[in-house]
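Given next, in structure tokens, is a single chain: the form predicted alone.
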Amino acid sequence: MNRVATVEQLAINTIRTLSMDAVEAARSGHPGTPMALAPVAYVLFRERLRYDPERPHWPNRDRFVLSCGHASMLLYAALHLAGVKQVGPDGRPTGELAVPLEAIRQFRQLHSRCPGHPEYGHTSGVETTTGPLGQGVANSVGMAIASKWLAGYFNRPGFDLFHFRVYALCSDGDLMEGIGSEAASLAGHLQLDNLCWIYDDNRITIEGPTSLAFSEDVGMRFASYGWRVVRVPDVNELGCLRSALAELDRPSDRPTLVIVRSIIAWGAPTKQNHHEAHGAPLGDQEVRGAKAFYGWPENEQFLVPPEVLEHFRQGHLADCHQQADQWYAMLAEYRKAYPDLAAQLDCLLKGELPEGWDAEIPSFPADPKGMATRVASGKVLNQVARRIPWLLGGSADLGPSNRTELTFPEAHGDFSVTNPTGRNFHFGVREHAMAGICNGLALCGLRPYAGTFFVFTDYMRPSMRLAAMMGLPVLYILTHDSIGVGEDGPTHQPVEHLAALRAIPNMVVVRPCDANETAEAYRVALQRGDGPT
């Protein structure tokens, strides 16, 4: 074995073992799948993610979305190898990792940067929190169409500002949750080839073997959303994941998954492959075994070798350093050539509103019949959209319900792979897909808005209340609000539905009476830059 399969199989087994040893410091958390998964994990960190671990936050980085989020030790391990930097509450980098040692030795204790899930926001290199599976998954559909959108509208000719990619690690529990299948379904729609997922197919539940529960053809299925599938026999064959991986790089029309066969607890004496080393400590002489079984010292704990570190962060990552240097001195000459267009990035990238945005929101004259508030809403998100031109949404398939459509010239009309600056989205009977990718597209500077009828939140809400964790500016605007409804009878009558949502910490719940207050309702969400409304 030459020096360099050497040190890349030293690089992966520092993640397995750093895995290992946070799991079982702090007796409890997920060591099976970091063990099965460093492969990847390297592969993507080391090697294929375009990132600048000195600027976390570089707008046209790549995006990685750990969606089986219990695997967070693997994110975790990689970010630390790589050196990520910790951006502090005014957004710069701290100076310090993202990710030290220390943090490691107290994953899953309070405080620590290293939550038994990730969470985004408190962790950098963390893009979305994830824990609830199919969450990252349908993030990632979010975060691909962002880009595709503002490639469309920023990307001039020499200024090729946005075109970065996703990848989203996923578990057979994401591809089994509705909101998978719905993500995954309109992402082969929209042929968003700009996006991965990579499925880690160990065939192990909590409970057992998946064939307890699921049977079907995974490929077949993305095959037939019209996604391009790539198998990987074994994640441990280097050469076969980086050639499955390349596939991204070829022309398609497609999302690509690429099916990757490991063993869980890969190189435990006794409970790899089991369902056992899914969700608890594997105990000192299984770990100790398995480190014999990867050549490591038994006794040591938290050992990263110095030329791991060396080897993670050289080559790639210095290019990627330089790739984001040359992207800033790039966005300083497009703000010469094209200031209007440079400062709202630039307003978009703080986080902030365009100034006047709310100067043509409408007063309404009294009227003794009542504008229905859904009419006066689409009024009112009409105008204030013209002014802001990252403002964009649609509804599952309630639009003219709902009044969700942007009508005016500029919006562009309908976002497609043909038309990646339309600002109307056809999300389908995808209730919960479309909050899902709405916090994606939050995820990457939009405000995004999501339309359905307020009884259809029950489908919604998991992702509703992710977005107020991690303080997101989602729109929700949500008809045919009470009992009101009645000829449709109880199934459409959202009766607990205002309780429940106004449970939601950081949750803002406004139920305008009128014209006027929709207006209002209009101006206090839109100021809100921390939370949902």
Ligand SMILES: Cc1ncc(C[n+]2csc(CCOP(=O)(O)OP(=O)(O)O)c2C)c(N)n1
Second form
Amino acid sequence: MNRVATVEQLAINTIRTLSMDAVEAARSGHPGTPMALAPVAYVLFRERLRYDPERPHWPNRDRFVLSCGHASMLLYAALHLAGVKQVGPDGRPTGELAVPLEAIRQFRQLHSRCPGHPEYGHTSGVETTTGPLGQGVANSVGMAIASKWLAGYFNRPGFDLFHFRVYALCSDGDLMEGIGSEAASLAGHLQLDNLCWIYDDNRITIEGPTSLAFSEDVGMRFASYGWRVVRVPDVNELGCLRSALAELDRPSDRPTLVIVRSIIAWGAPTKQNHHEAHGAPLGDQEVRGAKAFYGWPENEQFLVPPEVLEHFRQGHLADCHQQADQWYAMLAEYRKAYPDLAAQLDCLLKGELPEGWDAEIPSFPADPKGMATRVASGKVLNQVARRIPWLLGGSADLGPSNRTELTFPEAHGDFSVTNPTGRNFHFGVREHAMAGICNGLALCGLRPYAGTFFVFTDYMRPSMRLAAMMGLPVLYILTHDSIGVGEDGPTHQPVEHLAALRAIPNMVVVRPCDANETAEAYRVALQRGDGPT
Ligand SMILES: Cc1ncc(C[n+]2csc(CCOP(=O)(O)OP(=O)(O)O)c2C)c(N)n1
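The block above covers the form predicted alone; next, return the form predicted together with the named molecule.
Full complex below, order starting with the chain above.
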């Protein structure tokens, strides 16, 4: 082995052993998948993702989503080795590491930067909260759409401000979940060539082998969604992994699925390839055995060889740092060339609304019959959207009923591969993915809205709850909220939904009873920068 190969293996084994040690110390957690996928984290965080550890909020950074959030130690180990800095509440790096070694020692303990599942806003470098399987991949579709939309709206000749890619790492569970299929189907339809999912095909879930319940050909399924499918027969073949990911650099009109075969808990003497290694500490004997297999000192815990840190931080990451410098210099020039657009971008990135955004919210005259609130909603939405260019969204195939369409010319019609500045989205009949995608859009600074009948929030609730948890300003436009919907009958009559949504912490639920209350509801919702309405 030459020196580079040695330090590569050392780096990969550092990710593995940190993960095992953290789970042992916590006496709970998921060691098997980080041990298996350490080569993926290594190649992504050291060679492929464009991000600047000094400025984790660089707007044009590539996004990484760990959709299988239970493998959180994989992400924490990578953030530690890459030296990603923590960002304070003011949006500036605090100078300290986002994941110091001490935090890894405190894995899964209260207030640690390394909670059991990654939490957005808590640990810099964590792009979204994951844990409920399937949510992360849906978020990644929203982020990839956001990249296209931001590019369409803000980029100008000579100012290629936005072109980031989105990578999501997902497990069998993510791809068994319906939301994963919904999101993949829409991503294929939209031809999101900036999106890459890396599927950990380890054929193990909690109850045992996937053959218990999952026997489709995932590659064929994704090919039929319109994805490019690439295979890596062995995750430990770094060359193969690298060339699979390099496929992304070849022009395509498809998102990419990289199917990686791995063995859970690779290297553990008796637990490798066994479902017991999924969600419980391996135990001292297995850990020692695995360390011996890796050629690692068995008595050492939380060992990070200094040459690994050095290796991680040179080369590609030094290059990315320079790219971020150049990006900020370009932004300074952009400010001079396009001051209005630059002011809008600043506003968007700060999570603020343009001045006078609510100046045209109408006031409706008294009317004995009363305008239907959904009609008022459509009018108000169109008024405020005129003044908030990054307010965008759509419905799960109920646009005409929900009145969610933006009809004025500056809304640029429907979003599509040929019309990336379009602000009207057709999510199809995919409520769950719609809500997950809106979270991804909001995570990139946009102000998304999602429409459907109130009763169908049943299909969106997990993503709505995560929006509330992450403090994302997503707007839900939910019509037909009454049990008096008439001929459609009880399937369409929401009875418990109001109470159910009001029970979600940090979800604001407004139920306007006339046109003017609807207008005020918009004022309340859009002013909220720190949670969904
Ligand atoms: C929506 C949802 N359902 C159930 C779970 C509980 N859970 C965590 S991991 C997992 C499956 C594990 O299998 P896989 O996704 O293949 O992950 P791996 O074992 O390869 O790490 C389940 C059912 C969850 N986190 N989210």
